[in-house]
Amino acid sequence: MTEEIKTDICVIGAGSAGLTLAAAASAFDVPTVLIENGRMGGDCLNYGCVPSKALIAAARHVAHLREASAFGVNAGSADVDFAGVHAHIRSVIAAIAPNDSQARFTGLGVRVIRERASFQDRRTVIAGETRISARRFVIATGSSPQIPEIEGLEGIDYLTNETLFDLTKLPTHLVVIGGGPVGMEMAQAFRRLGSEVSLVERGRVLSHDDPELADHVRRRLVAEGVALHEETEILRVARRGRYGVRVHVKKADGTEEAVDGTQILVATGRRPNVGRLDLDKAGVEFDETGIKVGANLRTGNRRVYAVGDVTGALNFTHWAGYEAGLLLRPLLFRIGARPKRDLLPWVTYTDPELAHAGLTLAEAERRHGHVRVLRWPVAENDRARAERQTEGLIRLVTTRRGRLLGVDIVARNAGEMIAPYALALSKRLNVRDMMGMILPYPTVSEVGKRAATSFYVPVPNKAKALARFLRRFG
């Protein structure tokens, strides 16, 4: 070894979680050392969230344009270049990636590594030529795409998201296997794009989502073309002709067939990056699944903690920076921090989106027994009817009291409208809060205020007789 260093704080993996840790660390002053042996930013800012929102945003381009007949205006069709779009998805990341580099870390006064990293015992961990001692070590080393057993797929050139933004060139025909929320965004987008595209999914797509919201954006997605196969499983895939590819599977019904296309892309979910760091070596307990954490976010080894995507818990980028976010709190303060798994919500940047807040209605019912359901279309919204954008609904989950239990939109631009829902529930708000809001007008987050007021619908007799009662006093 050529180095020692001891410090308070080591974290492992420059990615959301890593990251938020290391800037707050730092900013009180105390001594840490990131390690990364990828590139900075991780999963998110390089293979995810932000290069697909880049793909996502020029489709959708080329949606108002095929729409923008019905406003009277004729701007012809899109002429889509490829190598355009793949530029603009490198320049958005390029614009962003000064936030998560090196250099702008290392300013912040964290030493930054760029090596692998590896458990030497419970209180030492290697990364190179340097030997690293710190009071506390947090993982936060992310996951990857899970790719599944399927015979002859190991002989395709397949697509993951860590290689699907490295393409110049529109797929012909795209294959998507996988119907989550990875597998039917890029297979909207793509479709909007100009590539044909069919989804093959085993079971029903977006099955984490409920599936009254997620018919909305299925029945989307199969009126732009998407051809969807579910509740259909892969037998086997192989190569057709010199440049394709064709994908066998057998429907509910027993009957098979055959899905050809050009390229294939895997989108069957992620798997903790756990190998290679040794960490039977630290006493720290882990499987396929991912590092054992109690809900602490302590492993077995009292020195180590492990966050975002390694625990396998929640693979969201935004729950990942509110776990190292509560982390900070026993590393700094010695105070407890349970994360609140309740208040988490989630996106599917799909046309319609998707989105949710709080609990399911499932599980609403579950803790609850007895919840109210309230909903509301878009479709009677103003401003949607101005924007001819009148698909989608809000529906809010509450007690029998008007607590907001959970929240469901889906509707364009449903990512931006759950926000204020998303701070309602941590306050634990109820609907007379939701109905006293003041929004502007025309606005479509008003479908939410009209949902809220029909928990009032009908009005309660005791109320009427007093406003009958009042009257009589002029």
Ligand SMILES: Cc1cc2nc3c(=O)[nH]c(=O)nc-3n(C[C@H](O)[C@H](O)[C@H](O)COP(=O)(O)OP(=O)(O)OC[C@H]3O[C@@H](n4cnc5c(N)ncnc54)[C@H](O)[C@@H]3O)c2cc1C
Second form
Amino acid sequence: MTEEIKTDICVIGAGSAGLTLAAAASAFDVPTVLIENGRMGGDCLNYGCVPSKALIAAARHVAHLREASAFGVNAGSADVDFAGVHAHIRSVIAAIAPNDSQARFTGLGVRVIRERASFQDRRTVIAGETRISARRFVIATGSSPQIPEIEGLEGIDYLTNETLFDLTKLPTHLVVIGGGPVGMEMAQAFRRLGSEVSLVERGRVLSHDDPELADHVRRRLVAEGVALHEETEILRVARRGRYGVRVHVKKADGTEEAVDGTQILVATGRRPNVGRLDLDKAGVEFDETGIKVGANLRTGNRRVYAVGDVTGALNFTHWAGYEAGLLLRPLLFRIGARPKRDLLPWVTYTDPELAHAGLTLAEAERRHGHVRVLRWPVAENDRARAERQTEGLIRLVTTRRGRLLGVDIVARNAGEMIAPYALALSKRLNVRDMMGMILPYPTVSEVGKRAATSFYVPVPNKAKALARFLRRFG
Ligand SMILES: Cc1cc2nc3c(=O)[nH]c(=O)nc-3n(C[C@H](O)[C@H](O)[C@H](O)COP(=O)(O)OP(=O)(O)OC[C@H]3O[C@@H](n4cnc5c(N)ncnc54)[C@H](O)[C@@H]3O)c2cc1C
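Can I get the form predicted together with the ligand as well, since the one above is the form predicted on its own?
Every component of the complex follows; first up is the chain already shown.
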């Protein structure tokens, strides 16, 4: 070893969780070491949220052009230069990268080491030629694409989120394996940009979301020309000719068929990065679903904590950042940190977007028994009509007394519309609070207020009787 470092906090992984933690710890002048063996910024910046949303934004422009004629605007047809789309994605990453850079973190006083970290024992980590002993370690090593065991797949140069955004040429026919958020977002985006797209899912698409709302997205993708194969098992994959691939599938009714394409994108979920860390030497318990954490996000080793995707819990950047922020409490102030999972919002960035916050309907019914479900269709909204974006609905789930438990929205900008509900849920607000809110007209957000108001429809007899009684006094 050429260097020995003693520090307060040693963070392994400079993705959403690790960076949040290192930046916050350094703000409190706590000596911190941050170890990263790949790109600063982790999955979200380099292979996840940022490039995928940049691609979706490009694809949305194509959709806008197609919609333009309904507004009396003749915009012609889109001519996609995919190398230009690639350059756009790279420039968006480059614009955000300085926030996550080694230079910025070094400037904040964090010692950044660009090596692979592994535990030597319960109190020591090795990173290249450096040995680090710390009062506390935080494992924030994220996740990698889960590759399913499919006969023939290994012999094919398939794409994952780690290679997809390097493409400079539009795939002629993309076969997406997996109908979760990533698969659905990418299927729609590539279809809009001009690829033929087939998507194969062994269950139903967007299975983590409510079927009633997810169906709006499902139908839109089909209408835009994505060939969806749900309830379909993949039997094997093979090359087809010089440039093609063939995916042999079995439908729910037992029939077998071939789905042909030119490239395969594997989007079948995530695998926590627990390998090569020598966690056994640290006494940290883990399995293929992730590192086990207990109270205060602590592992079996009281010096070691884990946050973000590596715990296998909830694979979202905002969750990783939230957990990392919470972890400061036990790390710096010796107070408890209990993540409030019930408050987690999430969004699938298809068009329409699908957003959720709080309890799902099924969870709400399980925990509260009788619940009220309030719906309002986007089609009834004036702004949505003006914009010709009338697809979707909002659904509020409340207790019998009107306390908000969960919210689902499917609408073009559902991801933006969910924000006040995330706050309302964390403050345990009631539909009355939402009704009392003055919203600007015309905005699509008004659908939420209309749904809240429907809590009092029909008007309760008691309220009618009171109005009748008061009329007597002139
Ligand atoms: C295509 C795609 C789109 C997504 N879109 C969204 C979205 O829109 N919104 C959202 O909230 N989430 C999204 N996600 C999920 C989001 O990217 C992850 O939840 C988030 O990046 C997790 O952060 P993390 O800090 O736990 O891990 P990561 O960001 O993966 O960071 C972990 C870091 O640890 C490093 N590392 C691993 N092992 C070691 C080691 N032994 N030594 C040193 N360094 C190591 C890795 O190189 C990596 O940089 C998306 C994911 C994908 C794949």
